[in-house]
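This document starts with one chain, in the form predicted alone, laid out as structure tokens.
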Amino acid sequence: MYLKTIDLTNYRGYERTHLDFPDGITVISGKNAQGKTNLLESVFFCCSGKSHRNAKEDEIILFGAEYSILKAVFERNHVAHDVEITLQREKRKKILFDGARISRTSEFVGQMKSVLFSPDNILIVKDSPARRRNYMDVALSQVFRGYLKLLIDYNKTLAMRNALLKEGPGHSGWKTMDVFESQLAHYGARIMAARRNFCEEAGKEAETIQNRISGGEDTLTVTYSPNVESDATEEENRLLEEIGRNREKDIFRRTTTVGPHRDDILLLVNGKDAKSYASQGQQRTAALSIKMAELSFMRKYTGENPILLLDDVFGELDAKRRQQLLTAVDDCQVILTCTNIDSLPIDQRRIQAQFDVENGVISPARNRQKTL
């Protein structure tokens, strides 16, 4: 799988941009705050239907414009496909895949796949459980086509139950509470099963990578930490039981306190909580290991190499971590950003295309021939 072209209209700071990509390494170089990350974000958007920075869609549209259009052509198994996403202010986004209208994002995600590495990956370790849930959900949505729909259905049902909780038992719609709780357990159990499998498989890979990078000095333990503990075979019944048991507390708090929307991943470095006790270097290694494991998981279950998006990451990594990341470069299309191409730990003869970006304008690198 590789991205062939991308066209942006009124996207962030890009008024009109067209780029052709080789099936190899492409470097986007330029000073900070010139638009490099915005370009990688646009590729990720064409894969996932959203920004990796969780930006609101209106924020993505060029200031002063009423719409933004992203177009991408990618090749999978020697067959070309095209994606077109239109964003309009105060309207739902419009997605076309191979010219056909896609009514739901969940029907589209996973057609083109990518894994994004950035300095912000450390937040998977340092930030809240919501960040770690999002990490799982993005990976699983690209691998398993039905996962995102499960997540959407769960969140819709959750919102309806929470609305009822705010109204209280005297509300005329309270009789539907049992139905909502049954649906929450049904969707939630399947989400939990997918997350458990992901943590078991990707977690083992991450533990191996951490050990390799640290030379055996550090151990990483990755464990799924569900909000409701249960035997995997009894997940739905156990979840339904816990939701019902907590109903009175939920009425008082006016929100649902039980379910996969409160799941987490437990990350331990040398047996201690990585968020609280690991050094900055250990946290960065853990984050890199986790993202590398996501890549391996995606390859295993899809049989495809996703597009690697590397957003100015090498400056944050020491030599061992750089080398570990470079092991993924050989088999994948890579689009990476940097401020100085000469500082990249890559044989520059392997770079097949290089572009400069300045104030939202992308052009072929002027020093390309001189560099090579």
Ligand SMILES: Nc1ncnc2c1ncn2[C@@H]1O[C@H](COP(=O)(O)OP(=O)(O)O)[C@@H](O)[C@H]1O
Second form
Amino acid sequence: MYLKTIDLTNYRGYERTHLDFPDGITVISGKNAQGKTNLLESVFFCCSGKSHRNAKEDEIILFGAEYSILKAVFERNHVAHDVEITLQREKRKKILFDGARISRTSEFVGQMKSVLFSPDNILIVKDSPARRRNYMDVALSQVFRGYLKLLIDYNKTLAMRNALLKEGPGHSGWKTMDVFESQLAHYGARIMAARRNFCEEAGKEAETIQNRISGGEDTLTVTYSPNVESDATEEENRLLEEIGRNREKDIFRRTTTVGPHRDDILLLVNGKDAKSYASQGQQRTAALSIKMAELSFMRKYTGENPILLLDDVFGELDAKRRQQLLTAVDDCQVILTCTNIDSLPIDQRRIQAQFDVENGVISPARNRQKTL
Ligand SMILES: Nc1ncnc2c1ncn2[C@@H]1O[C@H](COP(=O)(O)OP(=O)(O)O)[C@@H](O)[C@H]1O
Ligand SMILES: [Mg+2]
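Could you output the structure for the form predicted together with the ligand, given that the previous block was the form predicted alone?
To see the whole picture, the full complex is given below, headed by that same chain.
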């Protein structure tokens, strides 16, 4: 699959931009704060229906404008498709796929697929469990059609149960508590099964990559760490039982304390918690390894190569890590950003399109002729 064109209207600093992409390597260079990440964010948005930075839609719309429009045309198996997303202040986003109105984001996510690498990937290792859940959810939503819907249904039910917990057992709606709990167990168990499989498969791959990059020095261990322990066959019953068992406590706390909204991934380097004990270098390698594993998981289950979005990554990586990342560049369409094209570890002859970005305006690179 590859992205052919993108059209942005009032997307962050881009008032109006049209870009054509080759099915190869595109480089976008520019100084800081000119709009490089914003452009990759817009591509990611067309794949996932949201920002990789978890920005709210209000933050994305150009300052002072009322709406944003993103249009992407991509090609999959020799067939062109188009996505059009309209964001409006204080309104729900509108999505058209091949001209037809999509009523739920979950129906279109994954039509176009991407994996975004950025120096912030290290936060998967260093940050809170929410970051690691998001890492799993982004990959799973693009790969499995029903996953995002499960997640949305789970979160909606969770919000309803939490609202009821705040009302307390005296409330007239309390009799629906049992229904909410069995729905949470139903959706939750399926989310857990998908995450368990993801951690097992992508985890193993990440462990191999870390081993390769570190020349056998470091052992990474990736383990799904569900909030409710169970074996894979009993997930729904176990979850239902555990939610019920915690009901009294939840009434007191006025929130749901158990379930996959509290899951985590346990990351160990040489047997110790990577967040607290690994060096910055080991953490960076672990982050790269698990992102590379996400990419191969997506390839395995969809038979397609996602679009690789590389946001200012090469400066952060040493030679071995660069080499590892470059193995992926051969098979995928790549859109990468940098501040200085001369320091890219990529043969300039392989770069098929090159743009400069300055203050939200993108133009063909001035030094393009020279480099060819
Ligand atoms: N909604 C918005 N409207 C206009 N400009 C925006 C909006 N959101 C962010 N920006 C601008 O985008 C710029 C940052 O762009 P970014 O893509 O992160 O830069 P970089 O090139 O360093 O990756 C900042 O100058 C910021 O003011
Ligand atoms: Mg940036």
